[in-house]
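Next up is one chain by itself, shown in C-alpha cells, the form predicted alone.
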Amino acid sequence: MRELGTYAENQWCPGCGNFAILNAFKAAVPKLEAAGVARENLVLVAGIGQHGKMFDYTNLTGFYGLHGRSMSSAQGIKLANPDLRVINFVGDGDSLGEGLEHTIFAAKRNAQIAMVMHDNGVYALTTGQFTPVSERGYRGPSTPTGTVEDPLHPLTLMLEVGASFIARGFSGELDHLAELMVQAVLHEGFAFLDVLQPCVTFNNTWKTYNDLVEIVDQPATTPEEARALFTRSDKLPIGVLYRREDVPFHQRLYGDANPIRDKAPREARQAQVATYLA
C-alpha cells in the first residue's frame, strides 16, 4: 500500500487549522477501504489557495482546478466515470465567492460529490481579504475599517439548493471530522461538509470555536428543524446535521450506464468517425 504522503515541503503555518484537515483524510481513506471504496478509485480535486495544498500533500489521483472551478472539474469526472468517488477541497473564498455558480449547481443536481470546504473566513494564500463569509467588521487588507456586509451562511444556502448531505466539523475535533468525510464520501448524492478551520495568521478563531463547538449526535429529520440548528447562536453545532436520499444526478442521466466501462471498442469507434466522415 503506497503512503498517502507526498515529498512536497509542507508550507502552512504552525497552528494551522489545515494540518488537522489533512491529518483527518488521512485517517478516512482507510476507513473509506475498509468501507469497499478502492484506493484506485478515490480521486482528489482541489482549487487555488491555501486548501489547495491537499492535493500536493496527498498521494492520490486527482486534479488541480483553477480559482473557484475545482467543482466543475469534479461534475466532469464523476460523469465521465461514475465509479469513482470524487472529493473536492474548496476555500470558503473560492467556492462561495467565484465559485458560487458551480457550487449551487453542484448541489442542485444532487451531483455525488464530496465537497470539503475549509472555512477560516479569509482569503489566507493573498494575505487575508475578506470572503463571502467573513464576519462584518472583519478587518484585512480590502477592508483595512472593517467590512460592511454580513456573511454568507453556507449550511443554510446549501439547504436551498437542495444538497441531500449537510455536515459541520471542527479542524480541533480531529478523529470526529475523519468520520465525517468518510460519511460525506460514502453518500449517495451531494455532500457537504462545513469544516471549521481557524487560520492562525489573519482570523484566529481557535478559542472562539473552543469554546461554542458541540457535537450533535442526529442530524435534523425536516428542513425547519435543519435550519434552526444551522443557525444557533448559542452553540456551533458539528456533526451531520441533515441528511435525505435521492437519486444521485449521474444516475438520473445514465442509469447504471458508465461511459468508460461501456465505451464501443476502439475500432468500432474509428469506423463509426470514419462513416461521419465519407
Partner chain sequence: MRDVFTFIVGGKAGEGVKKSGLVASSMLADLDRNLFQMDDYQSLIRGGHNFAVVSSSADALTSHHLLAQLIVCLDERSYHLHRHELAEGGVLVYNSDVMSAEDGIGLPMTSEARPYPRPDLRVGVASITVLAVALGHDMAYIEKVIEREYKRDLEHNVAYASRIFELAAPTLAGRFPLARGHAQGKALYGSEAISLGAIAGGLDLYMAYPMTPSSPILHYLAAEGPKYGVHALHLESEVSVANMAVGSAFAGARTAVGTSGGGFALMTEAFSLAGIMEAPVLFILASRPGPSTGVPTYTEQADLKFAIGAGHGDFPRIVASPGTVEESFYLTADLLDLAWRFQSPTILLTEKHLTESCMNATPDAARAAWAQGEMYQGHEGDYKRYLCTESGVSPLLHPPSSEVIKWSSYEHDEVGITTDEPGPIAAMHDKRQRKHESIVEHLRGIRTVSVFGDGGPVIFTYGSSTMSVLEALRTGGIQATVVQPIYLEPFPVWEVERYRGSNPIVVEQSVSGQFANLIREQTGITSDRHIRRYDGRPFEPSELAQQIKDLI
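Numbering follows the first chain given and starts at 1. The model shown is predicted, which means the values in this text are computed figures rather than measured ones. Heads up, when I say rigid core I mean the largest set of C-alphas that superpose within 1.5 Å between the two forms. Compared with the form predicted in complex with the partner chain:
- When the rigid core is held fixed, the Cα atom of Q11 travels less than 2 angstroms between the two forms.
- Relative to the superposed core, A257 undergoes a Cα shift smaller than 2 Å between the two forms.
Having seen the form predicted alone, can you show the form predicted in complex with the partner chain?
Shown next is a single chain and nothing more.
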C-alpha cells in the first residue's frame, strides 16, 4: 500500500489545527477501505487556502480546484463517474464566501460529496481577513477597525438549504474527527462536516474550543431538534448532529447508470446518430 504522505514540505504554522485534520484524514482512509471504499475510488478535491494544502500533503488522486469553486468541480467528478467517492476539503472563506452559492446548491441537490470545511474564521492564506463566519468586530487587514457584518451560521444554513448530513468536528479530537470523516464519505448524499480549526496565527481559538466542545452521540432526529442542538450557547456540540436518508443527486438523474462505464462504443453511437439523420 502506498504511503499516504507526499514529498511536499508541510507549510502550516506549528500548532495549526490543520495538522489534526490531515492526520484524521490519514487515519480515515484505511477505515474507509475497511468499510469497502477502495482507495482508488477515492478522490480528494480541494479549494484554495491553507486548507487546500491537503491536496499536496496527501498521496491520493485529487483535484486542486479554484478558490470557492471546488464544490462545483467535485460534483462534476461525481456526475461523470458515480462510482467515485469524493471528499472536498474547503475553507470557510472559500465555501461560504466566494463559493457560497455552489455549497448551497450542492446541499439542495443532495450531491453525494463529503464536504469538510476547515472552519478557522479567517482567510488565513491571504493574511487574516474576516470571513462570512467571523464575529462582528473581527479586526483583520481589510477591516482594521472591525468588521460590521454579522456572521452566517454554517450549520443552520446547511439545514435550511437541505443538507442531509450535518456534523461538526474539532481539531482537538482527532480520532473522533477521523470517524466523522468516515461517516461523511459513506453518507449517501451531501455530507457537511464543519471542523473547528484553530488558526494559531490569526484566530487562536484553541482555548475556547477546548473549554466548550462536547461530544454528542445521538444526532437530532428532527430539523427543530437539530436547530436547537446547533445553536446551543453553553456548549459546542460535536459529532454527527443531524442526518436523514435521501436519494443522492446522481441517482435521481441516472438511477444506477454511469455515463462513463455505460458508454456505447464509437460505432454504435455514430450509427445511432446516422439513423436519426437518415
